[in-house]
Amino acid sequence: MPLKLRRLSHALGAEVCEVDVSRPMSETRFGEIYQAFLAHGILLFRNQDITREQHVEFSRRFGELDRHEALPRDRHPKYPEILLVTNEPNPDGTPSDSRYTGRQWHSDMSFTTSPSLGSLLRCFTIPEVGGDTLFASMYLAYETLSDGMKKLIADLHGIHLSGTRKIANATTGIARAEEQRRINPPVAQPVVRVHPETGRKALYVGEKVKRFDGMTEEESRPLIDYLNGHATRPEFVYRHQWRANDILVWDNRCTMHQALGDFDESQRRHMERTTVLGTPSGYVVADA
């Protein structure tokens, strides 16, 4: 039987339906999910009541999964290669240290040499309303630039800092931040990026880009903010309504995400994610 799928916008992701990622599938039946993953940038899959076990081993379907050393404090700890995004306190009471995780428009691990490939996140618990998450096509982002605009960043490359989300509270924020950037130095990624399976080219920019390589500060922030501007117009991006057992998969070479903070935070919102290793991007800037 034909891989039955439902699109979400017009601009990318669809539903894959009828499929228990927790039953045995075959190598013809996931090749047909990953052709859906390259051709629609996000796959939704509900209710999927799976352990985190069965989690780990689907993911581990799309390629190496990173075991998170870049993030050692939103990492589950008995699963490494599961990344924790909750609001739920620690066990000494402090606030959680991913409960503002990726509230900027982001790519996963753009700040790193090995960005990610793919990312593969479930839902386990969500408040009464909001705490939705927003995507956007950068492949369309970049299809849609004038000739001209083309030319100028074809060779640029933008300085993606880590430790750029919204704190917790002042302790913990310094804390955290002085940690990410002794563990991830500033990288430089290209602004576009040819997709290595699609052949497809797509900006590659986002709220972490600090600035462009060989560029001040105040030179780059017109036009980073220009480029995120664009890339986030509402014909470009897909909104994702939770549900508790949602899997969310998404291809992060050809799209940005950002989770929104439109709801009552003393309501749990809970989800945990798994990341694909992706091809080695990028150089270390020592002077950013």
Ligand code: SIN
Given for the second form:
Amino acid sequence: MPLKLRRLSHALGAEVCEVDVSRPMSETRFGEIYQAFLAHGILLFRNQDITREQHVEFSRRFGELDRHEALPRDRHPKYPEILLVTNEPNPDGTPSDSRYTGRQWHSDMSFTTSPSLGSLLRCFTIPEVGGDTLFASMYLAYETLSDGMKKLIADLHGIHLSGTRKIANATTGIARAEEQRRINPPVAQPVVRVHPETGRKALYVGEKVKRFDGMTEEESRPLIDYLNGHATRPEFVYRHQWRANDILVWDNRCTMHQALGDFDESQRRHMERTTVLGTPSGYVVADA
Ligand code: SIN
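Show the form predicted together with the named molecule, please, the one above being the form predicted on its own.
Every chain and every other molecule in the complex is listed next, the one we just looked at coming first.
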């Protein structure tokens, strides 16, 4: 039977219907899923009531998994391959360190020299309303730029910083942000990244980019803001409304995403992510 897909939006995404990721899957079937992943940028699997071991096992089909050394505070205590994204308080009652994870437009691990190939986020608990995630196609973002702009940005490198600075400044997450900066020095990534498997060009920007290498922050800011605004135009975006037991897989090499704070913070939002390692990209810079 051919793989049954249902497109999620004009820009990107498809739901994979009638697949249970916890069941044995032939190489052929997984190959079809992987081709759909490359073609659509994000894949949704609904109703996956699986164990953490099954989440890790299915994720491994996409490639070697990150053990999240770059984000030690957010690792699941028993499963280093699982990253917690949760506002459930810690056992001692203190607020979760990961409650604001992903609130900026970003592509996972862009602040490292092995940015992620893809991520698989599983939804456990979602607020009554909201807690959505936005995804943007970085292929469309690049392809719709003018030739002049394509020429201007062709050789630029954006310096990516770890941590969610805007939010850390406003809350108690300062220690976490400082730890992340200590572990992860700034990394310059090409602004135009060629996808290693499809060969298509993608606009690799986001809100973690502080400035362009060789330029000041003041000089860089207007262009960074323009590119981020362009990349996240509604026509390039899919908004996912989560249900418990959704698994969403996204390709970090040609999409970026943002978790929205559009919900009542007194309600629980608990997600768990595996992160597939990517190929080397970018270089460390001494000073951001
Ligand atoms: C992430 O950025 O990995 C988390 C996204 C989300 O929680 O929706």
